[in-house]
Amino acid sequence: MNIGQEILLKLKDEITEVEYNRYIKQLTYDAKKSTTDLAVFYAPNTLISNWIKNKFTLKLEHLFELKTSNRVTVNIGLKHFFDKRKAKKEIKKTTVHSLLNPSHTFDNFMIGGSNQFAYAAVKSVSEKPGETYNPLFIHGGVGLGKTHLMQAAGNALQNQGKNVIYTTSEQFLNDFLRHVRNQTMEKFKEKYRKCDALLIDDIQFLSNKETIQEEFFHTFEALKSTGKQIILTADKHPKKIGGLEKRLQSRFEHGLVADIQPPELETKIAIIENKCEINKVNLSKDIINYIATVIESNVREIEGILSKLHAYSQLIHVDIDLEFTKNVLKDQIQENRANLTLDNITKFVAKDLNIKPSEIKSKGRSKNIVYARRISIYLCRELTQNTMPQLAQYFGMKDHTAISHTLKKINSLMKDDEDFKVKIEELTNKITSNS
C-alpha cells in the first residue's frame, strides 16, 4: 500500500461512508510524479475532482503533514490534463501549511456548562497572545473537544499571521530524537524558540522522560521570556501527571489551568443537532435526545454514530426512526454499559434524589421513596440486561408482573410530564457518562 492510499483510509475514518465509496473511493495516487511536497491524485471526472478540490483538499493536505511532517500540496486532476510544472507552481502560492486542522474553529465548537471557562480563556488568549493566561494548560478525558480548542486558537493566530507551531508530544519528542542523531541541535532550537506560540497536545506523554523534559523546560522558559504563548493539553491536572519534573509543574500552574468535564445533556444535544447539520443528517428531536442520553459523553463517538446511522440508512435505503436507532445502537450500547450494574445505578438515584439507597430497596411507601424505586427499575431495565424476575428479587417485589407494572407506570409518566421525562433523560445521561 502506497503513502496516497494510507492517507485515504485514514479519512475514511472521518467522513461518512456514503462520501468516501461516492467520492474519495474514485481517487487514485500517482506515486511517480508525487514528490516529498506534492501529492497527485486522479479523478475519473470533472465532477468529482472539483467535489473533492472543494471539500477536502486541505483535510488531506492535514493527514499528510501529520503522517510525513511535510508541507504537501495536494494535486487532485483528470490524468490526461495534469501538468506537473503547474502543480509545482501551485505549492508557491499555497498559504502556510501546519499541521493545524483548519475545521477546527472556535465558531463550531459547541459551547456549554461543562467547558465554558476552558473556551473563555483560549479564546482571550487568541485575542491577546502572550498577555493573559501563559501558559494555558487544558485538562479533560478523551474527546471532550482539547485539541478542538487548542487547534481553534492555532488557527486564529495564524490568521493574524503568526507563526504557530502545533505538535502532539510524541511528534516534539520524535523531532527532538531526529535532530540529536543528525547533529543539528541548533536548528531544533531556532525552530521552535522562534515561533509566536507553541501548542503541544497531550503533555503527559512527556512523563519520566528526563532529557526530553530538560530541553522542553529550556524551550519553555525562552519563549515565556519573550512574551511567546504556550497552550498545552493533557488528560489530567499538572499536579496528577505522574513523572513529571516539579520545575515544569510549577510553570504550568504558574499560568491558567482550566479543565474540560464531560458534557450535560443540553450540550450534547446541541453537539448531535450541529453535527447533523454539518453531516447534512436528518434527525428527529427523539432521535436526537435518545442518543444524546444512551451514548457517553466522548464528542468522537457521537460523530461516529451519525456517520454510521447516515450509512446504514443510504445504503439499505430506509428511513432512520428510533426503532432503527435503537438497533443500529444496540451492540455499541450494550458494550458501553458493561460496567454498569443495578448497585451502581441504584446509589447513583439515592444519591441524586437525596435518599439511602436501602429505602430504595425497602417496602417504604412515602412517596419521596416510590417515585425513586420507580425510576430505578426503570434505570436499571434500561442499562443493564437483567431481566424482570431479576430485577424484582433484586428490589425485593412479589415477581416480574410488579416490575411490569412499574414499567407501564414510568413510560406513562414520561409520556404525560414532560419534566419528568427531562430528569429521566438527565440521571440516564449522568449515569452514563460516570460508568
Contents of the next structure:
Amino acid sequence: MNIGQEILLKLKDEITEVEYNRYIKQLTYDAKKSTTDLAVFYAPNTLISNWIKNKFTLKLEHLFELKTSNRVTVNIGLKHFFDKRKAKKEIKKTTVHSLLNPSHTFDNFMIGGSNQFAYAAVKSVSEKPGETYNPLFIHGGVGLGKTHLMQAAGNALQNQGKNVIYTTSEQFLNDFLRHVRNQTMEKFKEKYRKCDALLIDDIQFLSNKETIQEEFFHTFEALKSTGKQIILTADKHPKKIGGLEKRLQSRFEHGLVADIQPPELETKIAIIENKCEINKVNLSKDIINYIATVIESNVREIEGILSKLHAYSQLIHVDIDLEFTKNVLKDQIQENRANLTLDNITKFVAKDLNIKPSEIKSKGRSKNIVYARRISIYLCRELTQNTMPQLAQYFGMKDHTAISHTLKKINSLMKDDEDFKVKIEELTNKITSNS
Ligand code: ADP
Ligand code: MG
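Which structure goes with the form predicted in complex with ligand ADP, now that we have seen the form predicted alone?
Once more the chain from above appears, this time first in line as the rest of the complex follows.
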C-alpha cells in the first residue's frame, strides 16, 4: 500500500461511510508526481474533485503531516488536466500549516467557569496578536482543551493570512536536532523567527534539556522583540515545571498565565451536547447527564465514549437508551474507579460530614454517625465491586442483611427527599473526580 492509500484509509475512520464510498474511494494517488511536500490525487470528474477540495483538503494535509512530519500540500486534480507547474505555484501561495486540526475552532469550544478565563485570553490574542498578552501561557491537566484552544487561535490567525507555526515541544526539539545534524541551523532559525505566531504545545517536555532551552530562549527573544505572538501550553504553571532555566521561567510568566480547570457538570453537559451534534449522535437528556457524571474530567474520554456508543448501536441495531449506555460504559467506569477503595470513600464522607473515619466504622449510634455510616455504605456499594458480606465485614456489621437493609433505607430516602438525593449525587461527583 502506498502512503496515499494509507492516508485515505485513515480519513475513512473519521468520515461517514457514504462520504467515503461516494467520494474519497474514487481518488487515486499518483506516487510518481508526488514529492515529500506535495501529494497528488486524481478524481474522476470536477464534481467529485471540487467536493473533496472544499471539504477535505485541510484534513488530508493534516493527516499527511502527522504521518510524515512534513508540511504537505494536497492537490486534487483531474487526470487529464494535471499540470505540475500549476501545482508548484499553488504550493508557494498556500503555506498552510496543516498540523492545525481544522475542527479545533472557537465555535466548537464550549465555555464554562472552568475555562472561560483561558478562552478569553486566547480569543483576545487571536484578535490582536502580539499586542495584548505575549507570551500567552495556558496550563491545565490532560484532556482539558489546551491543544484545542491553542489551535483555535492558530486557525483564526491563519484565516487572517498570518504565517502560523504550530508544533509540539517534542517536534520542535526533533526539528532542532535534525538541523544540528545537517548543519542547517540557519534554516532552523529562519523558519521559526520569520513566522507571525509561534504556538508550542506541551512545553513541559523541554524540562532538563538545556541546549534546546537555550535555543528556544533566543527564538523567543527574537519573536518577542519584533512583536510576534507566542502561545505556549503545559501541564503545569511555569513555576512548577522544574528543570527550566530561570530566565525562561520568568519570560513565560511575563505575559499572561491562564489555567484551565476540570469542567463542571454543566460544562461537561454542554460539551457532550456539542460533540453529539458534530458527530450526529442522538442522545436523550438523561443519557447525557449520566455520561457527564460518569466521566470525571478528561474531555477526550467523552469523545471516545460517544463513538463507542454510536458504533455499538449501529453494529447491533439498537437505539441508545440509558440501560444500553450503562452497559457500554461498564468497563470505562470500572477503569476510572479502580483506585476508589473503601478506605478512600469512607475518609471522604467523614471529611465532608465533619466526623472521624473511625467513627463511621465504630458501633456508635448517634444520629450523625449513623447518617454518615449509611451514606458510606451506599457509596461503597455503588462505587466499588465489593459484595455485601465484604461490606458488612468492613463496617463491622453483623451480616449482609444489615447492609441490604441500609441500602434499602438510602434508596427510599433518595426517592422521597430531593435534597438528600442531590447531596448523594454531589458526594458521588466529588469522590469520583478526586480519585
Ligand atoms: P489537552 O491538550 O488539554 O490535553 P485537548 O485540547 O487535546 O486537551 O482536548 C481533548 C479533546 O477534548 C479534544 O478533542 C477537544 O476538542 C475536546 N475538548 C476539550 N475541551 C473542550 C471544550 N471546552 N469544548 C469542546 N471540546 C473540548
Ligand atoms: Mg494537548
